[in-house]
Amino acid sequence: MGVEGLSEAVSSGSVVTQKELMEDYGAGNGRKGALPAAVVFCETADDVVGLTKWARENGRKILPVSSAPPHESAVVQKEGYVVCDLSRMKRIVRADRRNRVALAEVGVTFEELDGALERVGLRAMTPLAPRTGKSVVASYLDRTPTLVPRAQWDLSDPLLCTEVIMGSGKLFRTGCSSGPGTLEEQWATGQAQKNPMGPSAFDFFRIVQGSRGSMGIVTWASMKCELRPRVHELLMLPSDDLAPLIRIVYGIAHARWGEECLILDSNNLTRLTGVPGMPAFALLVGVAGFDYRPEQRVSYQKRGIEGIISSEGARVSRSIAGVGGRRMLQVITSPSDPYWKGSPAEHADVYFLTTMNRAPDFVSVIDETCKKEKFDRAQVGLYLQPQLGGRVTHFEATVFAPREEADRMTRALAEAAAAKGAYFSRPAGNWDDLAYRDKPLLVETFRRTKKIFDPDGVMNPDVLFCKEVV
């Protein structure tokens, strides 16, 4: 099946069919995959609409991609797909300091957004050392955890309003951006596209978020931002035991102190910094001061956090294995190039939600599973990220090994974690079925919803819960 008529459906010159250029999206990325029939570099919403309508008419499937290569999970698995590459959609439409919100197209990366926000005294809510070229909107759509639990009120944060092209080819806007009026007319009346709920009583963005491009293609989104600190420090607490760090995290969260707050193990710390000899675990807590009396804010929060730490018989370290707080803060908040985890062929992740007090149970699960599978435990890195002000924790295990071995181990770890009650809110990899296991009503609801918004099944229909919809 060819791609006749595709060039006429989208902007001239945006269609690529050269094999060597398409390998980044399928068989050439370190995973087993298939080459797409074509790659379309969409630059406007009209391009996406044209591609979607062409796909409906020609029985094609669309895989949306918005980050720069290499692509870890957004890869073509079967023949017959056309890739919708949105990475050229680079406009940062608005940066609003008064409302602490930005509106950017889907191809904007963290380094690009943060550079623009710096000029107005804002900063983006970043994940842990994202790879250079990672799309901000794609990260938020995937609910990748950000580093500041104090600033998160809902698991959908910091994503707000979106512009979506549905599988029918219709353009739809969610939240308060849906109207009345154009974006410019809304800005003129003081609106800032900050309320994600709606239109009316229908929160459509929750259907799109986490759907891996199977419910629609997002072209831009508004997102929460935070003030850029005038004073910013990082407190570091190394420990051979995870338990006291957990109690300290709960104390800090209860007081609503600090900014960044996360726990890393020695393997991840070494890979992030390139420095060996790291402790078994380390708690990293950022403290910041903003526009008004920044030094005073940092001073009293440091005293309070250090008091919580001293109650556990511990003390803050000025450096860890020779890495000081200033350097560590830069490492965890800045995009990494080359990516600290390595290429997609060199690692695989498994992640889930739990509560911080249960983290030691899952560490034991990982230890036992590695022993059972005869896998070197030192090749597994751990990352614990409190979310929602500390009420829930993102638990992430990264297996650093060649792809086939990494996939085998992540599946084994995911199975063992599921048996212990892990909640898989972001299904991915070869363990995505665990999120839907024994939940037939949930799967049927997803399938019926997709049938409404993508009646011909053109939007990434091979996502697990979408199979056999059409």
Second form
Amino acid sequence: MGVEGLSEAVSSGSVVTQKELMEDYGAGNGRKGALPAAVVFCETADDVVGLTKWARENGRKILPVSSAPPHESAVVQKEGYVVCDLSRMKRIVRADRRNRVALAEVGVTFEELDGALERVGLRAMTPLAPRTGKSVVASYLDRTPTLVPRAQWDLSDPLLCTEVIMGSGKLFRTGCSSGPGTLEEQWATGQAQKNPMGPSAFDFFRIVQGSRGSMGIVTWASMKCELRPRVHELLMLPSDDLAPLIRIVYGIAHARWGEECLILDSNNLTRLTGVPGMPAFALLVGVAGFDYRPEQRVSYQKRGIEGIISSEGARVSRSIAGVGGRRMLQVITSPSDPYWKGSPAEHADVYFLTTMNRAPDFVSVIDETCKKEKFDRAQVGLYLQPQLGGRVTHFEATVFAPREEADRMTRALAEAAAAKGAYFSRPAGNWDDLAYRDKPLLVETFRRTKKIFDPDGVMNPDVLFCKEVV
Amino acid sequence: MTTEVVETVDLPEAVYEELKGIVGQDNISREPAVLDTYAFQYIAELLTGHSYLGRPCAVVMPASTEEVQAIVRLCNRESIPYKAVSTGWGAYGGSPAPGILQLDLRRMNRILDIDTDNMIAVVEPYVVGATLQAEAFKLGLNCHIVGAGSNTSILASATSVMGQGTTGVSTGFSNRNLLGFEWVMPDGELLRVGCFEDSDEWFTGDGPGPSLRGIIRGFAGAFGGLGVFTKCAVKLYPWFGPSRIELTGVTPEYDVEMPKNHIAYLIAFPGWEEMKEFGNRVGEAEIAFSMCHNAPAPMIAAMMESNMAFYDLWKGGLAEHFKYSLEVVIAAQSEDELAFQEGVLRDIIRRTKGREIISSKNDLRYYVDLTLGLGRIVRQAGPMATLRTIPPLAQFMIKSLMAGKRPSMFAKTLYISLVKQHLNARGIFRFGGSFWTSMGALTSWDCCIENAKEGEQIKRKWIDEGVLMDDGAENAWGGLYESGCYGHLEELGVYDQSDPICVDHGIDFVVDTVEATINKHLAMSLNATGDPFHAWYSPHVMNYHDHVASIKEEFDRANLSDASVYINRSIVESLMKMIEDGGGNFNFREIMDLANDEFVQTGPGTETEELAG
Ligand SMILES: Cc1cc2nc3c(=O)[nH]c(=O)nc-3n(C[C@H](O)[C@H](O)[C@H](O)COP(=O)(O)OP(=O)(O)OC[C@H]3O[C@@H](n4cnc5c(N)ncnc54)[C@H](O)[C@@H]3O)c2cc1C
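Given the form predicted on its own above, I would also like to look at the protein as it appears in the form predicted in complex with the partner chain.
Below: every chain and molecule of the assembly, starting with the one above.
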């Protein structure tokens, strides 16, 4: 398939069509899929608009990519795609201490953003040890869980306002960034793109978020940031049993205390730290003090959290398997290189939302499915992330195995979890179809929504609800 | 009372009978007297020029989702426009067009579940804030209640309206508190959005993949223009107070036992800039249960036993100088948390030159602060205003003291009215009869204050013109949300709805404020709903109306779910053209009248394709 006129359509972006340079985005490196017709490195929103218009006119489809390779879910599966690579859009437009907000282009990675935020006394909310090269905005657009449930008021957090190019080719801005006025004019009146809602009677950012590029392409976003801790400690609680840890998580959530709060199993703890001999589970709880009486905050919260822990007859450990709190905190909050889960060829994930009290049911599902599938349970890592102030839990199982085997297992695990009521809020991998099974009206509603913003089906139209549902 | 010619639209007999079959004989009415109670609405006079919106053709009171669905399907089959209300507290529950079928959801009044561990409540439409809060308190939880009052529907606010409330700094905003929901779509299909179909739970309404929360509402909802929401789940929040707050006395003189570790304050500042600084710092320090601003006029009105007593005090001129003030409640769960919160609050007060004018703490330090604070206010007001105010103030104080009241009682009244959300509605209706609101963008706190400053200036002009009541001009209401991520300050204008001058020009003040938000980039005001406002804002806000209208057209092809406060593309676009042709010179009152006339003539019930074509 030719790409005539594409270079002219994107004024500042560059167009690549050499096969070896495109393998990262599709069939290549042993992955299934197809090769894109071209990869366009967009540098501006105008480039994306130009590319979108070109794609509409030429009946092509666009796959947006923001992070550096290796690409996991953003991979071309079918012929006829052009990749819109936004990883060169790396401007951090604003790091605003007063308003605790940053505005950054989609190519900015966690490690790049952190440097800019540190200078002004802020920090970004991070997912669990993201891989280096991971785009912050792409991560938030995927509703990837972040580590501090207390700071999450909506599952959409920390994403705030966005600039989006719709499949129709229209450029739109969401939330209060939509106007009146340009960003500069808004800043002049003290605004900071902090209200994600609207404009008026729709939340377009919610439609774009979680859509894996099928509703539009985001070029920048503003995001909630938190004050950078002046004092920051990690309390660690190892346990053979999940039940007491769950009760403690609820206790902390109901007190609105703590920062990071997550449960990892031994396998994940070992993979993250490189240290063997980890306990079956560990609850990790950050406690921090900020610009206001930091020591006092840490001391009363620590006392409170330790009180909750001791009511379960447990005690905080200074270290687990020799790994101290400071190191553990560093590991879970920092970008990881090499990525702790290994390359996409070495693992696969299955994840869903549930509530914390149901987590033990799903641990049983993992145990039983491994047994049934004759898969070594020790090669599955578990990660439980309370979200939304503790109201919801992200349950993630990572199968560490060569890709084909890992895929077989994630499918089996997903099927078994679905039977127990797992909610696949972020469908991905080879289990994404389960999310839409037996929900024809929901699928239809999503498709009708897509048609409004992407009438010709240009935007990544072979994922999620767009796919044929069994 | 004004007499108006009320147009009646009859429902075909067979349809009426069929509806009766759905809801039962006792739950349907077409009695004009009953119907007019739905049409008689607050601010109707600003929309229609008299006290009534259109008279519905009938009212039905379904008891279940199935009944709602059957009604909506019937409406689609028979092309009858319809609109749901949960409590019917606002004008937007009706329609300027006569003949809609009003669904009154008061029989759907159950709290279906409170999941204590996961801090989630599942409610039906007629569950109001007061009910849910009372039940939640028993479990150590609380809910977000909007400033409209605890008499309003939790579901309506979460799915369909706005969401501003005085405890937002710790309980968020209604849009953001919405989890899973059940939706009878405009065509009568039933969709449960979120995790319910998979897990029988309601803990999220997002996904799989994108979130359909994004199509049903933004900072504003569809106001009944996108079908009917029959259940929803909302976030609850931890409550560090007693399972029941004992209340004695009668309005406005409630007395309460202040819960342990809770303190209420009114803090006065030298000016707007210090208020900016204070709000930003209190937000990020995450110490407040509530942080908001109520202007002196409605505050004093809400606390006085009569309008006359209010007026005597107000006319002296000192009271309005309390305007640079913020209310704060801290609610800690332990003594050491209280010590931290109080300490941080004091640090911030000191840095921002605040003075505690009211405090439930009532210690010596407070009295010193009060004296210094009053001294500053007296200096700001000048000797004349002070002298004029002393006699009525002294009279009020002596009367209060003789009745056994102590200064801490003000703190308690303030506390309970913030926790239970009953100050605003009481204060704002008390002294004028009616009000309309303006400005109020959800934006950074700094810009909220800019909105308040601008709103005050604009209002002064309309007070001088005799259109709005003289409430000191500064009558901003609002506060912080989500630990201060954003806030809102809306400018309230109080008027007498029986005075034709007020009715004729009340809207003009709103017009000026909208213009200011556009020209001065003060973010979109909360008026940005309904066709005339869409027509004005949309060209300055990325032509958003196009997308909202597309959503309406896609999901309500028959255009039957009354969109008088939502969107009608053909009306918005013809108004946009008028505004554009006028080159910026246009009369918004005319635009609003035109929109109403056009709506009554063309819709609801006019197929969207037909209009678009
Ligand atoms: C004096 C006054 C003050 C107010 N102050 C505030 C405020 O501070 N903050 C704020 O957020 N709002 C405010 N409002 C607006 C509104 O009243 C509130 O948002 C309230 O929470 C909505 O609940 P309600 O019981 O009033 O809803 P209702 O009056 O029942 O309905 C409000 C709107 O929602 C629609 N609706 C209701 N139920 C359903 C349903 N089940 N399905 C579909 N549509 C439905 C109705 O058609 C109507 O358009 C105020 C209103 C008034 C009159």
